[in-house]
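Only one chain is given next, in structure tokens, and it is the form predicted alone.
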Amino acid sequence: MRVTRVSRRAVLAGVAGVGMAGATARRARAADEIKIGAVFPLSGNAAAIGQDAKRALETMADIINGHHDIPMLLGQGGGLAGLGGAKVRLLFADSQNNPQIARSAAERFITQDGVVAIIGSYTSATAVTISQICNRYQIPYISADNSSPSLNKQGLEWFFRPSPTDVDFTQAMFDFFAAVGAKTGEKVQSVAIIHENSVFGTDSARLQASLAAAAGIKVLANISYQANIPSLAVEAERLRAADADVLMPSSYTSDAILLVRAMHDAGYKPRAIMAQDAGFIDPAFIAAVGPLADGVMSRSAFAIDAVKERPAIPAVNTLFRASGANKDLNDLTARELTALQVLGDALNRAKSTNNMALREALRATDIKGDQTIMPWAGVKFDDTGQNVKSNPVILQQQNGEWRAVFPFDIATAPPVWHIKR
């Protein structure tokens, strides 16, 4: 035994950096628990989002650890076969939507708790700090639901994002505008952009303005506001005055509620709303604004009604509802759940929790779309850690339900479209 300990110390001594040494030294034995950190806003104004993320991750952990018969990758359960049936154990930290708190939580997970990877984190602003800490200590950051296109352009070697970026999402919006215009004759000629002023909102607005210009669509307003502002009444009046064919908001939940209510109070009903997901997809938004949400469209990475193409959806959704969510999976929770599935698959194939082996397994990921609940072609990462097969969809609120309306070949309902003046 003494020889083994000396040999292990020699290996550790040769590894550069304390963080890297700690990560590289980790090995999983049969039936060990594999610790995975998750950083989300569990309190504050985005607490509902964070709590739903927690349930989504717990649902996927239950699928991996338990015994099931779900038609998707890792859907049989029984632990991670490549690691002798090892179970995954989730550790949660509350970011409070604060980038510095998120940074501290990530560092604590790595240096004190010995996690093999971190999943997060709802807002792109918190993802920036978490991903940089993970890169410093050389463990993977799985960006579950962060959509800012700048995140995978930081030159980080430990960043992996299974879901689309706002580049993909925004392109899908304009592809929809062109397709529905050609189909109905009601072409989009103008848009109004409104966005909160963090990384998410500013990146989103920049992309929307650029793609509008490329499509020959006029931008009649481009309004930035401070996140969590107490009133959007002035902004609503400016949008009413612009009177664009389509309103394109990029807002988190509390702001999305505030905006829709302010527009209603101003007597302004846009002919069409195409949201950049975020707050508009949150069930709390739908509950708060009620019938004012009817007709709202959003880009999405998930379509709960795509059960024909993704037969695992009903069983996974039932487990999610039973987790305490008491609601269906949505775009965010489906992405969060899938992030853990992707990480679990990489651990299984790596047959080790060694950081280098895990990174190589993530880089070699090639999951077919029908092995997930997502309507994607699959999961395969490029050199920046971005999934190149995560194609978005367009959803619309119709009679209190989200229905897939684009692409037309997977749509379960035609879009309600009435921009004609």
The other form holds:
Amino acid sequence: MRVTRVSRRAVLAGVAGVGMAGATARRARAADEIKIGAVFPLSGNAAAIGQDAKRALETMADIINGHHDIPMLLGQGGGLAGLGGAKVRLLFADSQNNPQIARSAAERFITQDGVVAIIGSYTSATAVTISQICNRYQIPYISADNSSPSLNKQGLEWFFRPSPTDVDFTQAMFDFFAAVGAKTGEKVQSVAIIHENSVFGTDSARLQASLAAAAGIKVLANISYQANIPSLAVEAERLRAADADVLMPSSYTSDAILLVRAMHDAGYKPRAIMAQDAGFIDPAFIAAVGPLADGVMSRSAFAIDAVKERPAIPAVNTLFRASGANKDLNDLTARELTALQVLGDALNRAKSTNNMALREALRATDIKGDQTIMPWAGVKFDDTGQNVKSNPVILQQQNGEWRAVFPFDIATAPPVWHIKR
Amino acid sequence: MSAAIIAQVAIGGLLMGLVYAVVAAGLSLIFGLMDVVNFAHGALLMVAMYATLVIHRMTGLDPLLQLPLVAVLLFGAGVGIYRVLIARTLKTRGNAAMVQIFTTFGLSIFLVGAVQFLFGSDFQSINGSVLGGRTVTIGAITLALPLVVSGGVALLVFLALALLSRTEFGRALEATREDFEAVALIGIDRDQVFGIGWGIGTASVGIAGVLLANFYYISPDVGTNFALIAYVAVALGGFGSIAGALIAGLAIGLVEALTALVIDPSLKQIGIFLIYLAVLMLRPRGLFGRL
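Next up, can you give the form predicted in complex with its partner chain of this protein, since the form predicted alone came first?
Let's see the whole complex now, leading with the same chain.
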């Protein structure tokens, strides 16, 4: 009996000892690893985008942690100097492109994994739920690739978006119409809008309609459809009947493929397509529709051919390709990568993983454009957490490649523009 | 709105409806066997599309010529699924229906996950097929050739299924479904008959997959878009009824297209579900159901 009691105490002491050792080990680990949560659609209808986002973030983490010596902010590597060379560690969660799943994934990251910030999330509908959860727990949400303008108008204190919003993007489209019209004499007189009916497409279409009205351009059709529908044949028929100068779609990849094929089947070739990014910029779209994509224009936050002004692009692109992506950086992956760079810079300056210190550092962010791979003037957040220095570009598919065609000073090719009747 | 546009949209909708109908026919057939919905049906459609893609990439064989090959492959897969999984679920005591639902649901998750693991999540497509991107023009009506051919093949599938029900095997299938213990007395093996029934059901969804691969994108998630419509078509046409699946598929295709044209494209699924609700209220067993 006595023997048993002693041995029990010994066992208890042993267990306590192991527990304490574990706790110490965890604290030691925490000092050299900064956990960052990333919520993206890794399965489901947007899985292709999410998987690429994962590789883009891993590429940036590799740049921060490793020793690649790339000419940009944090490009020298070796971890975060402000935190004693701490390494960035990414945790990924699959949102399945479902706002509710995205919300619980974000909550789990915060309450169980103790992440310092969350990056997400491709679709704006999932960003709404993630950003609200982050706000409740007072953890920064870095919106990497959500472009819906309503996101930074939610009155959230913990929302930061380095990329442009659809307001900036859409304004750039109409600036381009005006500029190219003045240059060539082929002015845009009418547009047809087609959009998927969740937050992204609806916000985008509303903006396009109001900016068109402001520019005195007629909207001949404004078609809303449900995403991932089996057929877009009737929509294509309606667009053919409208026969506007420029077709302006806001669609994710699956629908972009269907729409362009359906227009082809209906014998309709729009004089110009100006896409709101998303599916139209997905390499899978170009691969699927082949020559039908030629001449498609899209707004973008990134121009891969702007190498003269942004010397870091080739090295970063090589790393990204080698990460398993086997494709060039595009608008989305470049934005995801840059979001982690911006967060890394703030952590570096905060010199702490304390949430208040991190938010102050994010608010004080002031990065020059040439320190990134983006063609922007820089990164500086306003009161709503929106970057005020991110100026978009217009790209065009020319002979199977994306070329920057606007603004003219950074353009690498003249736009192909034939909207004359 | 001109008559030509209405005609074009209506015919396009009916052709798409025939594709829906083939997907639904396989589902209805399997339902007829077990009185349980096969939740892996959309995933099997997706598997057929990937099979077409892989064969096309490896051999360059045009999707249209692959029709018999993929149909046989999927027939084998169907028999295999029945033998390995479904036959066992039929032996469970109590709540066999639930066991079957979870088994097919699990199979669906497995297939989608396996395909994403093997082929990645990128949207893929078959470029340069004989039919791909071609159109036919009849008067003022222009139709996508892959869709026209798909409609024709779909009709042949229904003809074959109708003939099948008149054969000895068709009668054995029906009898086994009614009372497998009684037919065992006259020497009919339930597992053999049901296995072939599963094979035929998945072979028809396989044919739908090949047809879709001609003009549709291919991704691990692609089955979901069609599975929901197939479930509605089966419920609308009557559980277990092949003719019901055909009529319901056509009705869905037509209503979807006309709703999009006349009212609003974002409401096109609402048209389908309104009809579905109306049928449920007035005739709960579906148009051709015998329950």
